[in-house]
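Next up: a single chain in structure tokens, the form predicted on its own.
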Amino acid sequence: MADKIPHIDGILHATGKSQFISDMPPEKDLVYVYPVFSNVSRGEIVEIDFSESEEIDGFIDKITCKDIPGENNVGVVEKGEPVFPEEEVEFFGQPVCAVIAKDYFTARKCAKLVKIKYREKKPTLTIEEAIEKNSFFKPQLNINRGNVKKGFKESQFVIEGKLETPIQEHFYLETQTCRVIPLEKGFLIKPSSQSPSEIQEIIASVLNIPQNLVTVDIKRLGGGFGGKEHNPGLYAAITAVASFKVKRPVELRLMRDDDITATGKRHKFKAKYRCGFNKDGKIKALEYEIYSNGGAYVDLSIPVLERCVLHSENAYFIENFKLKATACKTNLHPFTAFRGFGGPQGVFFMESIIEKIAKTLNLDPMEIRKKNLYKSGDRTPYGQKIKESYLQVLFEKIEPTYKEWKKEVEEFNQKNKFEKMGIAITPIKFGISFTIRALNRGYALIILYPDGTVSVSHGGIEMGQEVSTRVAQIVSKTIGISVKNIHIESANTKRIANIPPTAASTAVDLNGNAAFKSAKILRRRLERVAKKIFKEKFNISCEEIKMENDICKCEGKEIPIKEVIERAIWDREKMAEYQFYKTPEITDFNEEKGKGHPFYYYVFGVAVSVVKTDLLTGEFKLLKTKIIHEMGNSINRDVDMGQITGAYIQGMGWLTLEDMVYKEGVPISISPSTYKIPTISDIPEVFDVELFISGSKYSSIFGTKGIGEPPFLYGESVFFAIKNAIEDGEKKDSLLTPPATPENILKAINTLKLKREK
């Protein structure tokens, strides 16, 4: 079982001493840059007038696309996303230019005074409009397994329908922030980013300087959730261009409303489906047509779409399966990565279909799910073999709870008309690895010092998920030096180069494995030296040496590890090690053939949620949740529990509380007063989380599995529980006549008033 090790920076966070970019002491001559954002959704730039800004005391300079010395591009998946547009703006909130001033508030004031004239054009805002105009990003993704036509012919029932998922704002605590410092040669970039090497590449290209003159250094982020994967490249580029022009350190920090207005979010998806099944609930054929709203630039829309496609059957074996998926180009902000990266949308589609099948057959949705679950040895629609499936055993473990809670729900609903309870169960099968094979790589550099302390550099970005704590534990266990003597360095592109983004729940898998390889080599060197010392000091020939808690042990004798390190350095042993790890056995997903082996392993789990819903007001209360999450093994139980509970609540918020509202392409819900995320009052009264330690052979370092994203999917059970509660309220014995339209709800309220008056 996992060790109980506290958060490596927990005391710093609790006492307010942990530094984020804006907490750092200002460099000499530090100035501030602030973007000027487009106030139209689409239009040609006619004129930019800085005259009022230039009159403000503290105004220093301005930057436009003409001040970019290199390539005006921050696109990575596909070129074409500019730092500043040269002729036409593509979305409301797009940075058009920027102003530089002596302090933060003056920079904001100057930015507001810039006047831009546009020749407006009609924007494309919705998926439907994009389809009508044939406005798409390439490529289209396809999967075709089995014989769908034959599957539908053999089906006793066929249903079809349309589904959609909402947009979600990241709402990280630290907004988009960057500080750029000119060096004797080149620049030091301190961004709030999950992708240090991407920042390095973008800045080098934008400034037209070699990449080896750009150093990116990141200690920690104030939250990310995917919103710091590609978004920061644009704001780092703006900051770098400003620093290049004025030859001074420059900082950029967005206000919350500007951050929400201008940055990417979770994609809105829409799907048409057709599903054939038999009277026992066994699915015979499934056909999808899926579209996402990608926004103005491609950003990460194609990889996100791919992840949706690869999870669109969720936990179920479907013999005949056909799918085509397309990302739409519109005039909204570019949509981007978000925890789960398209997986939640795909799973939502599948779980909605399962619920519809159950309703059609008047069967318990749990029975439909059990009938179709993957078994070990089954293959996915894209051809990957499920080597181990824990879905059956997880359902067996959670079924008693489900039956007990369902009975409570049914008894409550029989006695109540205006409030109804609902229950739902959601299983998950989530693939771990980047679906782009080249990104599945990790690096680590470990240095041992004569006083017994350790420096560890790796490619993972710390953003609250405690990758640093777990990497420190891996090093500690392997070498035998206590965590208190291990320091995790910032991620720095001069120590660790060519770093993939910290994303896809792979940070510990990739960087932990690299750290383990480095630590193992160092341990072997220390053991070799320790044997010499034991022989010289105690005349012991050691077959095996134990190293733990900063001590080397052999046949009852002990020597401090720091003494061994000192001797090793004296003997000219190498006390630093840099190692590389690449995930084995994976291949890219072939977009044309719809085949591949994109995941090293899968994470499995199941969640049951119970809600109570007021049919008159729509208010709901989450009452009970039980989650059983398959882990393989757990390095740090407290960290894993935190990730599971936090992701579950965030997933619940996506489908039940949070709502990005737009008016003609203009984001309206841009602050905490208008965009509501879950709070402590939304946590269920009964919150039972169980780690299922499977001992899986198909896992990663020390048998653990990726934990960041899979639990997000459990939150979908809350949505389906609410849906089931409302549907119970639409039955004939209810106050409401189906469907539960606003008009019927109003009639119900008036009926209640009349009864009370009588």
Ligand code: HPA
Contents of the next structure:
Amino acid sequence: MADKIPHIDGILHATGKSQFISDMPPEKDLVYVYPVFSNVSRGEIVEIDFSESEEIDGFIDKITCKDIPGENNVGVVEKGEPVFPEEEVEFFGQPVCAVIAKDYFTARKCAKLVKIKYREKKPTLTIEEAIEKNSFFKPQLNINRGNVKKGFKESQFVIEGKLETPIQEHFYLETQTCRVIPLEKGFLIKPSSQSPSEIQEIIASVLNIPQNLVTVDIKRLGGGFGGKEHNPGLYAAITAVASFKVKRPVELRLMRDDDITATGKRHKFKAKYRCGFNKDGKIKALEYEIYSNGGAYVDLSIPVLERCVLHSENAYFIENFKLKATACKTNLHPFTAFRGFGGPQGVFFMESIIEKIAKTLNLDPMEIRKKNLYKSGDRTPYGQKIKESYLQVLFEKIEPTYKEWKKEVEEFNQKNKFEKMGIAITPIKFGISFTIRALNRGYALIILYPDGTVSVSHGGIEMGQEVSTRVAQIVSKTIGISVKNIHIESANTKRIANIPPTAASTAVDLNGNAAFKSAKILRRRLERVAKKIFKEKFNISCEEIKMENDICKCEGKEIPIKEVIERAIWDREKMAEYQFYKTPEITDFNEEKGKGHPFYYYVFGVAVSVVKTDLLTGEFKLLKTKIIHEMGNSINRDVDMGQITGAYIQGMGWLTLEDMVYKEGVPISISPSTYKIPTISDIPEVFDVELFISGSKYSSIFGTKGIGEPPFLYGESVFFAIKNAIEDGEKKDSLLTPPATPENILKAINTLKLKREK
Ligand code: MTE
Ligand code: HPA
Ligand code: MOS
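Please give the corresponding structure for the form predicted in complex with the ligand, as opposed to the form predicted on its own shown earlier.
What follows is the entire complex, opening with the chain shown before.
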């Protein structure tokens, strides 16, 4: 049923007319607030001196923790994350206080002139330091299945090792932004947030006002990627405290450098593992000890850790499995949600182990993977049954391409010494649902107007992923009103309330299902009225009425839907419907037992990447990609392709080009010139993405499956392809020992010279 429907706001975006927060016309008296960030990683606040700042023309006021009328807290999973710290700063970049000025640039200038004295303390920065100091967030997560000891004993090979994954910056285009407008009673908040209800709760508590006097309204985000799931609460709170104090509308917008310095990112993870297997590659036992660097406050570190744990076996059945995972508290900015939400880290560990098994046995990694893939009916280490595994089928489909490309790679590598090609294949099995069961809720309010147009409010936030386009399509299909007559409203907590964040790739499942329920009820009412009109007008009794393209049809006769709506209103039928959806079947993951059924279903897929690397410079080029992505059905093929290709490239960026650099706890790669995200030139020349429409019944609305995050994991195949290319260099010619450090390059050049002289 995938229709060709363009982005619902595509024309607005393409013509530059779509409004983000800072594009909205300024309210009368709008002023700007800018935070003063800590320039130490840890220290007691001794003194804050605003005097220089106060002398600047345009300075209006300042705010500190003393100006917070309510609770000094923005933590939701756990309290204790302050708006402004009262005694001690806990990370470099933490907002300590803020200044308010007449315009944006004056506010920044004033903020820069604030002098803060600290009594510095030694910060904890790394996972190792945190382990040494026992600095952890609770709870620790455990999984225990089978008997690993026995498994190791029965294994012909046992390998062990250490792995780690890098930090990643979200690099959304719109930085953290918020505008707060005081109303006759209460406040209107316009944050750039994936979680409007969280913002509402935080502001009410920070300002000590009732929640019904806080209205949060969000039209769209200039990208979120998880960076706007929890991060925006702090900045919305600062803006609200400023507005509360000066009693004027206030805007906050972070400069890029400050945004990268101060806000949460993808967690660094480390793992120690032991893996037992047989000479045919069959894995017998796996044991993990996993740590993440959670930063200064718990933020979403525990659910992120949980999703890592629940993906740390990726696509493979492992009979004996034991795992212990802990999030560390350190003095870096808090780490937070980022596309995949711990999943990519867990999968990276497993895929690294598979590659190592292949090296140990000198077999093609493809064979090791095939040996261990989940089959339908297998259970995960946490006990959830994989009702339907598409992994075998996907491997069969992609194998011819893999073999063909592998041959090319081998031929190239035989002829070339300093340039090597590499190939890798990465399967995925990604669980869809919030792992916190309570969050799996969707909402939709549909209103029909007598001119045949529709207003839809739903619980999803539009951040580029086109949840709105797809919800509009669901409504359109169900009622028969064309997408051009459907307007998707901003997310507003006065229309749709108590909603979970738009996250975990669930927004279409949850809110699309709610919209479907509302639309179905409205359609039934319209059919009832239409039957009456067909009878009156044409004297026909309709059994079944067709409704599509804004027209009701019965036995060759037609009535415009708008006429039916008009009549329905006249007949006192309710032409608005508010519906709710909750995901069935799922349970929370039980932390003590290490068991649960946290996912409604799984998404499957497989990716093959081919790269060419220059062993002397370390430069690489992604040449070819083939992805086969399983989904039950597609509502909008173009949107799905956009999500798959975009996520894949973002995943590649994480493990290859991007490098978040810190110097003693201070982020230093804080601008586009030092933090390199992929660009158009990094797209492979062959980029073959295939949607495998499985028709799976373990899926969601109209048979679709969540698409936002799973394809991020395909990016890992680029990393392993590069690794394989480098290792080919190592294997066939010891001339160069990667990595291509300056020393190694020099060594290689010297060796080459010697060879020439001979
Ligand atoms: N796509 C775009 N263009 N921009 C984004 O910020 N966020 C991703 C993904 N795709 C994102 C995106 C993340 S992290 C998630 S969880 C999902 O979209 C959320 O939206 P969905 O539930 O509608 O898939
Ligand atoms: N994914 C994204 N965000 C979340 C989740 C999740 O599984 N759980 C809580 N917040
Ligand atoms: Mo996505 S990391 O669940 O916002």
